[in-house]
Amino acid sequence: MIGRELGQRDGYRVVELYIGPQHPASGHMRLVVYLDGDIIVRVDPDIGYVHRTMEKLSEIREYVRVISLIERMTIIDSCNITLPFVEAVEKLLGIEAPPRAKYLRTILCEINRISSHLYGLGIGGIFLNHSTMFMWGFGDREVFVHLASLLTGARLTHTYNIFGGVRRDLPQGFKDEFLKAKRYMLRKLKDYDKMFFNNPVIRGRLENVGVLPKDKAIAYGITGPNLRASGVRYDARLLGYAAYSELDFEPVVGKYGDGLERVWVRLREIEMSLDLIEQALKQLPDGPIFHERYAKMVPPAMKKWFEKGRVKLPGGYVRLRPRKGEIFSRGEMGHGEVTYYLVSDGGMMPYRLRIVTPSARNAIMFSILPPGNTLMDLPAIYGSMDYFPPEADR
């Protein structure tokens, strides 16, 4: 974090803070902070340093090519961000993924959620000068990046969800690999509680700092773990997309909405995701992973890949023309709820695609949480938010 004095404005001392673009940190962020002595009076977040025009670029690409584009907004959570888009297009196409594909989508979504939370907790550790949390979080994240790689063939940007199903079936030995990972992670979460969450230094930095009351969280449209930490029981997974309607879970909800509770919610959600993956693996139905309408279009010579549990897309797949219409869809990412508004004019490319990501919605927290806290509390508040700049700028 780099700061410089900007002099006086409106009777207050003004400091400009640049967070990033160096790593490790959640970079590319400029904050203009107004101070009364050492107490924050106002913060003006200046976002937009990694703007990549994802929505506009989506309008000049065929539907299937949009999938690999939008997952770059949140590389650490690529399945959760693409699934609502894929389901929106499926509604316009008049199809539904086979039951097995829905379960496989859910499994990867929860793997990504764990990876996202470990990434955010590790970055939060850096903001608090707790390098062990960073090294443990990123090291343990590799366990779940490996699981995602086994399932999809790619570590980060999987492009796993496709219209009508998924690209790969569950590989042999995956269940055993997951159970081993679950046992390991549950042990490590106990260590996280001792080493980080219940660390008196960390509690001193986060407890009663950056408090977000329940009424303000609702009024400002905050989403995800930041919303649930304030006592609001809302999670887009409760809507029942993918296979969530067939799984048993209860959202993790806090009470106080301070920085410490935002960390606690993410730690407990890792436990919940482990349980959801195990449920999905136990209930995983047999059957195809790709819709019959498009499987029939695959040339006979290429259908051997289906026997290996892999989908080869037919040549006409890139020329799909969903019916005219408007669709709104949503899903729960690691950072919170993502929403899509898709307009189709009957062509091969979206007429309009509007994406509202959780970090874009949560960016207002930079303005509402810091006032009344000290300047040195600002990194702690930032670290507790799990804000991801590329996702906000999109």
Partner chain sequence: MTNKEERDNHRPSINPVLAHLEAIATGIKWLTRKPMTLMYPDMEEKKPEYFRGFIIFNYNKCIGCSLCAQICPPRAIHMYRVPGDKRIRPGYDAGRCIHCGLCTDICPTDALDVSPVHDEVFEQIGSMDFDPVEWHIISKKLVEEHAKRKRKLVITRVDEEVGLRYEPVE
Given for the second form:
Amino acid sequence: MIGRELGQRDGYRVVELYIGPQHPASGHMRLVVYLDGDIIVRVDPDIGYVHRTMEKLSEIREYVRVISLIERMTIIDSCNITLPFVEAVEKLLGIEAPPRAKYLRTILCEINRISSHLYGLGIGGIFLNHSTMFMWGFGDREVFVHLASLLTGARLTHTYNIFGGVRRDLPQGFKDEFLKAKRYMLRKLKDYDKMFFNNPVIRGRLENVGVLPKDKAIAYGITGPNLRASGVRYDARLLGYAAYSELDFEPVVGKYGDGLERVWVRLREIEMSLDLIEQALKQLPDGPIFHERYAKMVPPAMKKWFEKGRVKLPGGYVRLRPRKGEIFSRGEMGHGEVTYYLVSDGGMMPYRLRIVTPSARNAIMFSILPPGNTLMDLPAIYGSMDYFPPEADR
Amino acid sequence: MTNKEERDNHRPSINPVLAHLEAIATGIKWLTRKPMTLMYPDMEEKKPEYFRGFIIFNYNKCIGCSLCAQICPPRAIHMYRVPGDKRIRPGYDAGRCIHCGLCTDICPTDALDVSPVHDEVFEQIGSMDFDPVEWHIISKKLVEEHAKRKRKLVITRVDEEVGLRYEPVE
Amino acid sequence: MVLVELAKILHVPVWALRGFLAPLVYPGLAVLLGTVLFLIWAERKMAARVQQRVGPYYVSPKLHGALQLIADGARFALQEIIVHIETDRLMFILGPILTFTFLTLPFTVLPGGPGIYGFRSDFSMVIVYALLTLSPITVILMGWASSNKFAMIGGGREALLTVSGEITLALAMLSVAAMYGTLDFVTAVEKQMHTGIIGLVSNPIAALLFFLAMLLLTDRVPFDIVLGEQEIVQGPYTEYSGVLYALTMAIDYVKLYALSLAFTLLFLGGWAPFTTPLLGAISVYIKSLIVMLFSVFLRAVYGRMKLDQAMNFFWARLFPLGFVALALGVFVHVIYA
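Instead of the form predicted on its own shown above, give the structure for the form predicted in complex with the partner chain, please.
Up next: the whole complex, starting with the chain shown before.
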């Protein structure tokens, strides 16, 4: 059977192996793997199985309605992916969110980053058949999903950032719940190290597998923790959007660029995010959470909601008309850097919204990392790069 | 927290035998801990304040401004003409709703509100599409039924030992 | 005693009754099936506990989901067996059945307690070893007959790993044989009871090798390379459905049970400290159950080892260690003598 299908490719006698889209470890995509014996010669990622035309759909929606559309690209990281868009529109509208809102955005962004990293680590664990890492990752993510639902009222699709502020104020008792979660997570991370990161079997699977050198990482435009694992100090948060300019942090930068390093960067970024949230909660300024230009347009009978920590929107909020112009904005998601290029013609809907998501930029790693490794390394590489197909396909 | 020295030797070589023993010991340690699962159909979580579930509609408060239909991202709310009513009123397609709650935020009279009902089962797709009067009735019914549920109600708390624990509420 | 009287009532020779009861009741099929059902449930429950989950529960809440496996079995029994058009039909269907049959044969000579065995042979260790090594052949054939690339790769992996695992197992068994100067399980147990030192203490290296080889041959987690869900779906068993799939799932557990019994007899003193058949049988069963539970517990601790690293581990580390174990066995033999 295999003899029949042996073909020639790049001078090798190879077997074509179709992994996915219906395969336990393919995700919503297909990997066409060419094997010479047990060695991978070439991988062709066949992406686009969950393409939902996000860019086109956003051209026929008013700006407010675009927010809850685009957060569906990365449902596990929905605050981070909407924030750059919201800030871009705010700039075109000529407003800026109040400081308290900025801090609240930062807090939710970091909570989302932790859940995104835990999700990625869990998936990375099950790709190495480490079921405990999988369940721990998803279980501990539940803690942060719970925190997010306390803050926003929804578990995943928060629609929290809106133009001019955020939708909910910090609820009572959030700080205590967070501090408990932080202590729990820091303690659990030590167990992650023992069970997963320092486990000799896992070390053997990830060490020196899928090495991405610094120059290659820059040349191919890799982004996010994968880029930092290769030793590049690049993090869009350093731009200082939201409240990041007022917080003290230093991006986690690795050195070796192999699978283990990518896992390590994620583990340490969880610690960093916990620290960032604590800082933000400590420095959280008082004040409004919604821009007063819109707040004062709200009917007087509805003003009571602002005191209860919930934002009410004015009637004209649907028909926002940002000024004519083009704007480019970016932000750091859990998976890497997301960029928006927004063209406004002064109308109620975006004229064009170009979105480049981090997973779309990282998809090239499927082609450049596996060749030369064995078939068993393919899931290890896939798991270590935290690729999220719905985000890449948009 | 990530200074230079720590970063440079962040991947110390491990002693294979000790690391194996440590991993097994960690496994045994967690074998004795309690699970963090919410036994959902048997007990129900008390949702946090303003949890965004099924949107409830109060016909009597509505002024028919149609802002909710305009802001609804998936177009789950449509405006209907109701016989015997001069104004147009919103109807609701629960199958399309993404529970973003923007309609409740923009409603100028609190006719729309969020509710913690999030697990109502409809047996047919057609039965999820409500016209204004039906929406008013089902909202009332759902909220009443939700208050009368006999499941054990628990509240989720973050726990330092096992992550999440569930405390019964009265 | 009971056996002799039962034979008198039934008017059959005692050896025939033994030969019938051992493979079919204890330690054979009947107990085996119960053990496999319990073991899979225990494996899932233990893994769930470590992973902060509940595990199977709602099938029988009062028994904490112990009937889950029976429900699964009923589902498998009622499912259609799909044999796709490109398979080698005969081998595809015979594969799991033959493998399962081969794996129940060792219970004819594996003693389950004092005086509880099908046949007593001076070479029972060799017979058990030989019968266990038959099964990989049919597994490789299953991989071939499935006409599926994943199954084919899985069959290849089975071939590679079996070779490396069985050499280690053979060396471990040989060192025990050298230690006690016998190839018979019963004599080995009697020697351990006579000296009062179990094999685990007198030759720990052989015990470790035996245990690791057992994990490899039964596809337990650090070495479940043949199944390799994330690369090759289900290895040689990818194309199976229905009852045949249930059989392929059972293969590894049956092997685990047989090897755990052997481990108990060789290294944990068999039925020591008891000498009566009933208590002895319970002692053997509980000891081997503990061995099985520990080996399935490892599922919650480890991921899957890389193929080349596992091969390297077995050939470059454990194979030389096997000779050390053999030398130690000979040394201990001299001391005992």
